[in-house]
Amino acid sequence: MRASRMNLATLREDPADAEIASHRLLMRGGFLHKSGAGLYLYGPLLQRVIDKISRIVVDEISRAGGLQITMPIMQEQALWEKSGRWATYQASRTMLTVRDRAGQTFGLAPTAEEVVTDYASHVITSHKQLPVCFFQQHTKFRDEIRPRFGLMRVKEFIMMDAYSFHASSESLDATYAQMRTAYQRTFKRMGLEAFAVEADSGAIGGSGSHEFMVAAAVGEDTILFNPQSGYAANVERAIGRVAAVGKVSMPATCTAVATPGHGHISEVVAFLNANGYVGITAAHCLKCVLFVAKSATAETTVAAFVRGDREINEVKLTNAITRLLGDAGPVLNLRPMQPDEVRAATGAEPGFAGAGEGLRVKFAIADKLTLAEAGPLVGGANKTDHHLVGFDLARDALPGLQWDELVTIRAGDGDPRSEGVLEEKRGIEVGHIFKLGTKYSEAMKAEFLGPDQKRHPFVMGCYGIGTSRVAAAAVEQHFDADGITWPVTIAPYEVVIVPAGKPGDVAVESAAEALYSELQQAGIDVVIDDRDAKPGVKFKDWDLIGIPFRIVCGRGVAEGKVECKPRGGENADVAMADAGATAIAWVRAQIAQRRAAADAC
């Protein structure tokens, strides 16, 4: 490609809006203009990006067996009642809709367990067909309460997702075995360093997941990991071990005691510890938190306990009031009390909501880990400006009370499978794989006649990747001041040639046209920069751009040579007769040495 023909516009100041590095400098390098509010156009270079993204995606897919096909992105409403799904993501406000000349409301795919399930209830009829796996690369939308990030938080965006059938569960665990490995190899082949960790299974279901991550300063997920037993989860589905704290003195029966003006738990143990108190902490003391959680059909008061030093994980109490709902579940939105509802729950101001008499709520939850085999504790009276002293939660709580693991785990914490303990990162989720087991196929009716000459419902698997939020990802794992660095194997082009001689240079541009010739005979992806304009803006414009080798005819053409320089490495005199062969051979060694790295997955 020549790059006089590529309509280059890049920008020498970050955008106002751009806040981490893949969209400034995806922004700034052209790859990408914003059309709206989550909404992008991709450029001539990201589209190269994604292609070659999408690329590796469908050889690894296909490789461990996936059949590709495209699905409708107009999604009829009755699939989704079928799987009762539809209430669910209209309440929710996750799915855009559209209506047809005839009134008929369609959904915008933010997935599709509902299309292919139904496929698949048409073309396979036998549990000899089974395993099957079905995948697609195409448009997904959601309507994104907050897009920011560029590419990482968007209305629209490009996903490969597959699902695969099975006669039992045991041909599921195999089909997600090999289908962890695919994504291994995917993000190996792309130079990304990506780990899988455990799940939850949010909206989609399932008996269980694994997520991708990208591991990135910026990244939105935190994980909790230990490198020594292999353990990693995220901070939404960790588990590990909490440390018990030593028991005070406190009263043997549930005291009341005045605490004026002091609601926070700080301010709680300031004033009692300075009342007789002694030696009481935040960790001694019972934190309630109060919410009302949404479903489709209705609102719920929750009061969710845990100890006073801990945070509550609102994904984790989220599953534990879906599972107290039932059939009248899933939660959609969770959100803590407002004032008024804080004293309506209470009858109390806020700050002093606790778990015994007073409290008036649907669901009261306590987290098991923390509170389980806590001795007495100092918790709210559900009286202004009053606590309780002493209170035992076996013995004080109000009848009802529901045990759940709520509590979040952090870094320090024991690690569930060891006796070491838990470290943090960040990372960028870019892929994520679900065991759906029968969700869908039961409620849509979805069988295959097994061997014993009846109906079943097929067991399924699901699995995602961000192929445009891949690209995002990758750049904030490859940048430097200058600009991207992007992996060989997804770079928009692999090699520039930039000629850096006088207008008018013929020798100069001569070798840069025969060293492009070359290339391009070889198959490389080089582009020639045959712009009029001066050798440093060329240089700024590519290192920004980040082609991953650099080649410039300049003055060393008189004496034969040309420089030679890895995006990030050291400039190299190559004589000019070698320097074709030079970045054609640094080319597929790199390449080779992303599939080496796969293989060994």
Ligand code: ATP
Contents of the next structure:
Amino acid sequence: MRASRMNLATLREDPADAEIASHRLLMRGGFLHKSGAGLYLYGPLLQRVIDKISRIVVDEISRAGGLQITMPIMQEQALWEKSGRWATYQASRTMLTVRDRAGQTFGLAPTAEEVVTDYASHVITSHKQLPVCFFQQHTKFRDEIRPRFGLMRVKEFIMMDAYSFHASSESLDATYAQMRTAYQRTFKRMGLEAFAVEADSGAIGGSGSHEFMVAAAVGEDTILFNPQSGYAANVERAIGRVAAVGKVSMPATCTAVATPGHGHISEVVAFLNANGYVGITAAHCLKCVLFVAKSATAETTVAAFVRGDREINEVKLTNAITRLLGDAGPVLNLRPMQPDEVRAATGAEPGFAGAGEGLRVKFAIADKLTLAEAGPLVGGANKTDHHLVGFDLARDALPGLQWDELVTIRAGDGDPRSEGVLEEKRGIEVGHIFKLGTKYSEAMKAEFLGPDQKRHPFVMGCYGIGTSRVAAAAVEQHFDADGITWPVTIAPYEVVIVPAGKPGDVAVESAAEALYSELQQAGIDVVIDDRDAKPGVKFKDWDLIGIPFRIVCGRGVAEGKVECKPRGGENADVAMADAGATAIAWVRAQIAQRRAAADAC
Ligand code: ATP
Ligand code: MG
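Could you present the same protein in the form predicted in complex with this ligand, rather than the form predicted alone shown above?
Following is the full complex, with the preceding chain placed first.
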């Protein structure tokens, strides 16, 4: 490719709304154009990156047995009603909808379980055809509450989504393991450090799932992990051991104490310590948070309890309420109560809610990990300006208190599977794999004929990779002060040749052109920078855009030499006759290295 024909448009300044490196550098390099809120146009450079990422994904998912298909983005409401997800996605307002001229409503695919399950029910009849895995690489739409960070969280994006169909859960387990390896291979080939963590299944549902994370300080997910034991989980899902606290002396019976104007735990603790209850800390308090949970059919009031020094994890709480709701579930939306709702639920001002008398909610749920073994506590009295000291959950809580895991695990908590301690880091979710079981096939009556001549619902798995998000995540792992440092396997071009002689220096130009043809013939993705610009400007552009290998044909050409430099590496003088071979060998070695890393998975 000739740079003069590439319509390059790099920016020297960071765009004002770009908060993270990938957004900033992709905008400055001219990869991205903002077309609307959460909507981006992929420029020619980004298109090449996306194509390369897509090719690796297709290659690896096919290698794992996937069959590529393309499903419609516009999906009939009726299909989504069969699975029950139309209501879920409408309630969470995640799905964008359109209407055709006949007035029929369609959802724009946020994911495609319904369409593929319907397909499978038509094309798979016998157990002899199983297992099968279909996948596509296609546009997805999600009406995100807060699109941000450039390609990272957008309303329209490209996802590889795969769906596997099985006769048994053992067969699903085998494919799930294969897909997990395929993901690891995929990210290794792209030069991305990604790792699997246990995850919550969210609106997709199912019995188990893992997310693939790229470690990055700007990641929106928190991961708890222990490098010794290998445990790693999204905070939404993480379990752990929470250290117990020493007991303090409190009245043997539950005693109401006036705490005028002190509703917040830290205020109550300070007030009690100053009034004779020495040694009480936040960890001796019962934290009560009141919520309203919405399902498709009901609104439920909930009081959630956790030890006073800890936080409630809303994903865990949502799952706990969903379990309690049974057929009336799942919970589609969870929000803290407004002050007037708190007054109605407790008969008191906010800050004085507790688990004893006076609490009027549908469900009261206490955290097992921090409260099951707790000693006497300080809790709200459900009476304005009053707390209860010496409150014993087993003795004093209202009947019907439920127990579940609600606490947010944090760094310093114990590894659930070993003696070790958990650490915390941030990650970008680039992929997600789920064991769906029969959730969709049962709801949609998608069945096959088993060896017993009876009809059985398919056992299913599903698997997603955020193809376009991967491009942004790759930049977060590969950039420096000058710009992007693409791994060669996903770089828009592999090599750039910069003629840097005086204008009209025919020897330089012909040396550059000869190298250009040599590299093109070898199948290298090569650019020659034939623009009428100063070498310094050209170097800056290519460093920003992130081409992995640069050859400069300059003054040295007169002595038969050119300069070769891997991005971020050292400049070396190379004999002109060897320069093409040097670049080709470098690119091939890089690709081979990534493949070897994938083969080691
Ligand atoms: P997130 O938690 O980041 O919202 P998700 O868990 O809802 O993502 P999945 O349903 O698991 O996403 O979708 C599979 C993959 O699609 C994700 O792992 C991610 O890489 C990508 N993805 C999801 N939502 C977006 C988005 N709004 N913009 C870009 N990529 C996305
Ligand atoms: Mg996910």
